[in-house]
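First, one chain by itself: the form predicted on its own, in structure tokens.
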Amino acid sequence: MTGAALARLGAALLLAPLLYGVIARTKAFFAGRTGAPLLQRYFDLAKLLRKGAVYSETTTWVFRAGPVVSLAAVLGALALLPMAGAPAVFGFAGDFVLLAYLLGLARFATVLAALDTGSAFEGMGASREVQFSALAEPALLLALVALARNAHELSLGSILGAVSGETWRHDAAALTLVTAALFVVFLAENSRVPVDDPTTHLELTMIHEVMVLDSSGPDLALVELGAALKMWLLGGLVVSIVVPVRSGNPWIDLGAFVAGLLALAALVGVVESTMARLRLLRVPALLVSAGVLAALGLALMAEW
């Protein structure tokens, strides 16, 4: 652990609520209208931080502890990732499974508090939610162990700061296909278009955003908070490849990575102004295909 770790963990912590405002502001330059501020989503975290939260009669102290434990499993998993050439807060060999394990507490612990409201809407989004995950995850298990065949190592650490230009001169097919497929998780595993809608209020097409209903006050400002942090791990991972900065300047490096984050954010901005959201009978095949474009990642670095 060190204090470069540390502070991109704060840097983490502070901005990545802004990665919303950024997609925001780039749909609302599509759509011709002016649209939110860039920091709403904070002025939205700090007004539910203000309030009550209310509790159905139905639902035990596992609906109160969903919120707390997926911020804190978000939160561990974040501090496993190396950000900025900075080495992450902890690091071990194999760090990268715990990486995708906590990830699947976070969504655990979610669902469990879906059902526990005993809504029959609310079980509808859970189900889809695990139905999703359970395609998604092998796509980014895959897509991170081509990286570590790449680097010959088994460090998150060790196999993101593998990748540079040289290695994408000589293997860019493979790079290629691995970031293809970890943009179709990172679409999927935030509830993006066109996986899922997060604006919208149908509750027969919701899949995430119906799971936390129930959620108010400070509890759904934890929900929030780490849906924002979920979309800032994983799209470092994303960024970590394609701009893989290391000049050895702390700020430079700083900066290149959050202005990939911010362009990344852009980029999702665009996707959902130009596509629809697919049919839900299509978006296994979505993921499947993510997985297959994983897998042929780690067919070509294993050729390499």
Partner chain sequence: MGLLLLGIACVAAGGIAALAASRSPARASRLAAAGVVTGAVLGLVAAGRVLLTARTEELVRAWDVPYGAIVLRLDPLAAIFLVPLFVLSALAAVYGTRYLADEAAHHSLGAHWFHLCTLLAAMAVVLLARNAVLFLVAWEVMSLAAYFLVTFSHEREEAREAGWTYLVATHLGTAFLLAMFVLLGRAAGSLDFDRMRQAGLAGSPLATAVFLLAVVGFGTKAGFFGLHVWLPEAHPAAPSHVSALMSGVMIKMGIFGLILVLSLLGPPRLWWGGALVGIGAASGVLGVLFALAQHDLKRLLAYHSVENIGIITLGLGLGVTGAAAGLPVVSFAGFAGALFHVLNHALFKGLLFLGAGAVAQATGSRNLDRQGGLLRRMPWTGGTFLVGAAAISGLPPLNGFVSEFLVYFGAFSAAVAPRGAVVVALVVIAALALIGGLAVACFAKAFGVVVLGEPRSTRARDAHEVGRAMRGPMALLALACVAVALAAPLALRLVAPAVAQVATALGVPAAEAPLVGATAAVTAVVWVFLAVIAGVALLALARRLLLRGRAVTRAGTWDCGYAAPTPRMQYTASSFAQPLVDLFSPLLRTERHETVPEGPFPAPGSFASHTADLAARAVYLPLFAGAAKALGSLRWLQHGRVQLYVLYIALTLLVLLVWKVAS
Second form
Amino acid sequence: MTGAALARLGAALLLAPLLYGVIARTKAFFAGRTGAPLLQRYFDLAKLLRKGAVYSETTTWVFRAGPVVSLAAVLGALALLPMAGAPAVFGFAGDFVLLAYLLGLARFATVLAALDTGSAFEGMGASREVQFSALAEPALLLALVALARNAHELSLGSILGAVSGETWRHDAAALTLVTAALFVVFLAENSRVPVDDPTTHLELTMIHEVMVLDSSGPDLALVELGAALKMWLLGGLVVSIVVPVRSGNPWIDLGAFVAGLLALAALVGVVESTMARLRLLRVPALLVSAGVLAALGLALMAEW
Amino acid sequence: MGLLLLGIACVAAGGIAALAASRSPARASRLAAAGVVTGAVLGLVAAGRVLLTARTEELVRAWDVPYGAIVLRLDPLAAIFLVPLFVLSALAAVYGTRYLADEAAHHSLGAHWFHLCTLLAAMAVVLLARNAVLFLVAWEVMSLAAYFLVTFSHEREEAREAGWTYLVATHLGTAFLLAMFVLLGRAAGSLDFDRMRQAGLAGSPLATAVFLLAVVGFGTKAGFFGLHVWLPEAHPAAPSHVSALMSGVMIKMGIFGLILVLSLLGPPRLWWGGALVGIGAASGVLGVLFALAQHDLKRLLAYHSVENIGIITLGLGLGVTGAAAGLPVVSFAGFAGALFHVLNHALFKGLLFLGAGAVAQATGSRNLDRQGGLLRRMPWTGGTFLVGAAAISGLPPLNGFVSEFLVYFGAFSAAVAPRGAVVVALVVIAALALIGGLAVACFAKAFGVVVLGEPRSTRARDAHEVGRAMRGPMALLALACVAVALAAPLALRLVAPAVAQVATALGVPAAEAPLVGATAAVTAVVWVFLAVIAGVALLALARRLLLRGRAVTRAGTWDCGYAAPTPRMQYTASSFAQPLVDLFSPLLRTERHETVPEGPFPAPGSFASHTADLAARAVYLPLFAGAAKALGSLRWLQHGRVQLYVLYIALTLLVLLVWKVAS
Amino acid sequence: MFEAHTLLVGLILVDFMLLASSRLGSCIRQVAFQGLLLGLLSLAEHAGWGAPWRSWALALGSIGVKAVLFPWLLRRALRDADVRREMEPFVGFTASILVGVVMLGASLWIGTRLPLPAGVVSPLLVPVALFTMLVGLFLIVARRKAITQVLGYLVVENGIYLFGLTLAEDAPLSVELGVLLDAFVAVFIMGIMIYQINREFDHIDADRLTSLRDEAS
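Right, the form predicted on its own is done; let's see the coordinates for the form predicted in complex with its partner chain.
Following is the full complex, with the preceding chain placed first.
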């Protein structure tokens, strides 16, 4: 049991950076370019891990602890995610609260590291990050409660395990709403269009990227890896609902799960190629709507 | 019981000794602190014994006041409130000896310590009293002692005004309590709580009236949003160790009172739970929103007290809902979360107020935008403040998360229950999630602006770490935050008897071991905590190994090519919070005063913002202004002649007497 | 030992003398004498109590405080404050006595209508208690000086004590505690009032406190 869970955790660590490659290739396809290699993110990570580091004179140990705590928290959250039908490393009633709050811890560490530099740009990014995630958190938890209501269970393993083709036929409307809410949360938490644009280098438009302006070397590698894992984590939630393949054969299940994630990455690429980023002032409305969708999903799911 | 009473006597004796030793402020401080610490240790032993054995100790004596006896009872519920009381009071007293040392020239420390010890002893008696008269007397002594503590710096206008606001608020609250106890006493024919419980009021309209009076009366002390107006005034005005005690312990007396009265009333109505959840959600969300808009560190913390009272009330509301709807698991988890959060809030809020005091003393200002870069100058204060900030934001792996998790757990259990209070659960979850996100934002702001970055004022640049007597308590509290989190299953076992007591009193069907599920979940949570901590350690080690022997250089902060950044260009507290403040501007109504620089040769610009309290602005100020206007026509009655005032009294008494005997 | 009835009549006479006296010094003497009468009264009233030491303690305590300690303090305050010895009434002395007669009548009437515990020694006890309280209030209202107000409070307090004696057998401890608390508060207020008023205003006319009133805005 735990062996399978740990193997899936390993797979996540290994494959998560690939998602960025898929997104980049999709966008390149839409732009008519060749684009960077699929494995570009791996090359970047390897390069960063080999480098030294430059620290701002303003920074303290908080800045150095930021990437470490952040990555550890995301790893902890990932250990709570049941992937491809197998139970998670840790699974218990109410585990998804811990998952959400571990993401909160990761964010807190990143935000404090950004503020530690004393830079106005990073302060700005931190300010936006906390604003958007404060609004995304209710949406995430309400969506998961809706699924819990469907399963009459409280642990993520049972909740996701209860979603099947049968559920989709029976409760399609509710599941669609919940999936939509989770997808918005996925985009917002991973700083993708339409909430954030990770490719521009105009600082004023950026949220997540601007917070790590001062990070370098292995620290930056930890940050990038953490971002990739977070995308894997939230994407995994979406995929578990949309692609509920439970064949019983672990290889088929895992294959379907990974394929689903790669497809999701491609979808992100499509969104980014066809949509413009929202004005910052409009983003809260999007996130609040996600929360409303999730609450509506819960209402539909509940057999009053 | 004897041990506990001895402890309370020690605390009181410390206060009296300090008063007697007023001439030497240092000796007064030492005597009082010694009394408080001794009393706290004795009290903790007594309370711990009760929690471990789930046994109740009692002392009953006859007295001359009619309708009842002196009843003091140390049950698990009282013990669970006594633990934070004693822990925090001992640490705050030690902190106070150093914190007040510089004030000795202007103020009488003996009187201050006397009031502090009186406050502590009175709170302990409030928790033990099981007779309405005794309870109210202790309650009033507690309220008055706190008034003298708030007005410690009475030479400052704001402290005097805060004191008045507090005094008026607390007495209005007590008026409601008086009416409530009169109702209960009439129904029971006795002022002893036991007789009130046996009166069997459950389901009667009287019970509803009592519930509403209790919510207003105790809510004023606890600081429910709307009744909280005294809180953001009184907490900043008081010395920091007093703020820590008031916020960490005193406002919890309101929560205790509410639970006590609920347990007197027996099985609750369903809508009571809904009402409490509504109050909790409003307090929690609005509390944290107003905290976000503050510039004063202690005011910010005071609004967070409103927020945390909101979280506790959410737990209580769930507990009551579960009791009324016949969902024991929900009820137990809700009450457990609420009671556990009472303890946790005392720890981290106490820590944060002590930290705020250290910061204010080091930099001479509580304004967030005059701080900065304190972590390198005050490593102890900064480090412990970080622990407190993370804990109050409910982040793992700290204690705040565990109690919030229990409330969540109750809400989820309600949400998935086949017949259930889905709406209540939905409100609790949405509110808690929003509160959690906003609290992270608020404490990222508070910690980031105060402790990180570059100093924004010369005082902040020249700040020094505070003395050992102030550092020690902060370090211990930070340690306690971590320890309680990692020993959460054990702590939950200590809370369990109190939870069982409340739930039984509320008529929750005695399911077998309803906390088992929650305990298992909390145990698993702790394992994940440990895993994350291990992960942090491993990653830190890996990072260190990677960087070994490589070039690690220092440079200025990268400001996107701008060559001469100054500390004034940092993001300020106001700018950090601006997006959220703007988003919620319909509620917050922040006033801005700005002069925008215009034209090719602009005049100097300026910007200032101020967020007045919603309840004060929308309700109380108009109310009191209206009352003043309406009563203005009676001003001729007030002419300053003492003789005539006494004549009014005499005539009133005479008329009443004649009316009574003539009829 | 002492005839309760005689003592009560004595108290009424003292009350009238208080209303009529024009000198502060004699007022203080009369209040002291009233205290003495009260102490003796508690002996007379409760000669039949189970524990005689209690009534003796009560008597000695009240004589000590009311007849010795307070008058001494007041006299000292009078000397320190260096005020003129006249009473300076708002209501003239003759008028005061007439008011006193009305008050006595009212007290007697009320006394007949109050539901009282059985076993009160003299039927006069309650009316006299009420009358004493009213006289005290009247002194407060109708005299100008702060020190006469303190005297008035003491007289009111004597009345309350007297009233308490009627209930003393039902709730002895609480009555005694109440009396002690009253006495403490009285001394406390007196000390503060005389001292502070004298310091701030150089005289002890309570009348001048008018200048402290809140002006209409």
